[in-house]
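Listed next as structure tokens is one chain, alone, in the form predicted on its own.
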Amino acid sequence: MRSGFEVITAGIQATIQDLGRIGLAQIGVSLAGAMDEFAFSHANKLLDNKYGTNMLEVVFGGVKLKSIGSTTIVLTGAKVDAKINNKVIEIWKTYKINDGDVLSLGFATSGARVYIAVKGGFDVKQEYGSCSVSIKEKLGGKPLHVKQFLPFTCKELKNIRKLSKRYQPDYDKVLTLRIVAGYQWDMFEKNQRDKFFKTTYRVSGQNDRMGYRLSGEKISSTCKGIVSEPIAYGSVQIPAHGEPIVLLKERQTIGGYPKIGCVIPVDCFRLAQAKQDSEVNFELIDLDKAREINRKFYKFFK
């Protein structure tokens, strides 16, 4: 008999994610992958999994899974009422789950994305070098659905592990996104750049794995149109309506709007946990500092 999870309740949107399809933008394939690599990578580290091992990314919660076989699990990311057999469990802590046990998630009270990881990851096939589900491109399968079976190999972690609270993120804090000056920085006059950095924006209802549109002061550029060009992760583009859009994991690979800057990856991960109406500020950072922050993050997990 195969071991794995039977899906009892699928939630709003739950997908298998790893680190995505790296290096395929030139053929029009978006990155995809885990939106919050901080929570994702800590889940794998707590389970002593290989870096980048796949797991479930659950938007807002509402998922219920029955275990067939035993394994060790961990939940990271958004604060959610989680239970095994109706007994409350903690986020950021490993648990053994036995054959027949039911894992259930309520809905997130802080943050937007919960990660459910198992020891060794799920036994799912890859497409273009990744098993990440890309909803926009219809790669890697589909979002979780009722009666689906998610196979895993029965593996258990001997010791209980937990991330200290001092390292657990506070998703309710006002978010400051650090950005490096972008491709078309000089196409924004100083008064427009000043307005951009002085404004406290709010996350609009138009946000998904492709990007987050922010509501607030509108800014404009001197640009009358540009030739479509490759778009980096975290690019902050300013369309004609004047409100910033931060582009994330399933962004289009090319685009023609001016970009005032690029949010550093670790702050993009944090943005992915922001709910509608969350407050967001921007802060300029130089390229060398941005590189050092990025290098430090990946060095810790790799």
The other form holds:
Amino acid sequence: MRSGFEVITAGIQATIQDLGRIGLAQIGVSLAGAMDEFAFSHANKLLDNKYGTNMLEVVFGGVKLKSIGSTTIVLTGAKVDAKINNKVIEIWKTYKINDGDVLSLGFATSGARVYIAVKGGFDVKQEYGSCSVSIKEKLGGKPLHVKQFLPFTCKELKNIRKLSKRYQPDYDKVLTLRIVAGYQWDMFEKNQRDKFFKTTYRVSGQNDRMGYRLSGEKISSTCKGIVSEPIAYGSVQIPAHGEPIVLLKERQTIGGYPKIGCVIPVDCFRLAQAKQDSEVNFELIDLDKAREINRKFYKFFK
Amino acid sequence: MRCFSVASVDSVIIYFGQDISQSIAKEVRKTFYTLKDAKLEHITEIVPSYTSIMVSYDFLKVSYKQICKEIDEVLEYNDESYNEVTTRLVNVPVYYGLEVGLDLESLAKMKNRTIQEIISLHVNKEYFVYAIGFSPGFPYMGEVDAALASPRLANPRAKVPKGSVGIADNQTAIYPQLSPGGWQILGRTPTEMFDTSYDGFSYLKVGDKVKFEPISKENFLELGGEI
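What about the form predicted together with the partner chain, after the form predicted on its own?
Below is the entire complex, every chain and molecule, led by the chain shown above.
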């Protein structure tokens, strides 16, 4: 018999994600992939999985899965009340799950995205080089739905592992997003830039895998429109309405709004855990320092 | 003239000018294909658009300064050797019927022309593919005849059918799949724009020349088109 998870409850939006479709932006395919690579990569590390192994990314929780066959699992990311059968389990810690066990997730009390990973990943097909579900582009399949079967190969991790408390992020802290100046930076006058860096923005209701629109002080540029150009991960667009939009994993590949710079990857990962009304500040960082911080992150996991 | 600028911690954007033009587009194509051919070790992605190219690189291995230098060297070295061998002329069949050309009637009215004249204006030109973006395989092409050019719809459609051929200002494009959009729709092609069976997945490539070929409804349906 096939082993895997039977979906009993699908939640609001749960999708299979790996690190996305790299190299296809030139033909209009968005990157996709895990929104919070910190939680994603820790899940794989805890399970001794290969870097970039696919898992479920669950928005807010609400998912219930029945295991057919046994494996080792880990939950990372947002804090949710999670149970295996009726026993409460911790986030950031591996657990053995047996045939017939039911894993159920409540709703996130801190953070926005929970990752459910199994040893060895799910046996799902790649499309255009990745298993990532791209909702807008309808690639990599669909979001999780009831009665779906998510196959995995039964593998177990001998030891129970846990990420030490001091490395677990606190998603309730005011978030500072560090940005490197770039793109149309010079077209934002000093008083506008000052305003931008002094403002505490709030995450608006318009936030999804494509990007987060923030609300707060409006800023303007001297730019009278630009010709559509390629958009990097973390780009901070300032459209005519003056409020910033941070573009994330499922962003469009090219676009015509002025950009003040880019949020560095490790901070984009944190933004992906922010809920509506969370407070967000921006801080300027120079390129060398940004490189060093992100290099540390990737060196640790790769 | 090319000008390097930081895009993000792992990407540099190269600007060739500020306005859309044939000569800048040629410079973009030349740089795009030269860089692709050079296969520089640390480059992970090269994305061309109208007046710029973004190059992403492995920032764990090279710095911004180093990658700019490497790119510059490749481009200096290949400055003379490039020719437009990559330019293909691609015929794209289009059914310009009223049931699929959703904005034909209103456009004809607005431009004070017959529907046939509107179609002819669209068909009688060759277009260059400037960029592919917005969605997988979506080609941005130009330039549309000044007599036909018109802005995007004030109220974008929630659903533009797959294969729809539209215009926005002096650009024309094809919707590879059902999606929201605000371009004015003139007709529909039965040709798949994005598929695993194509080399490079996209039917059209940056630098291709495109000619639209009017076909009958029967022909459209035979070729797999759906109404």
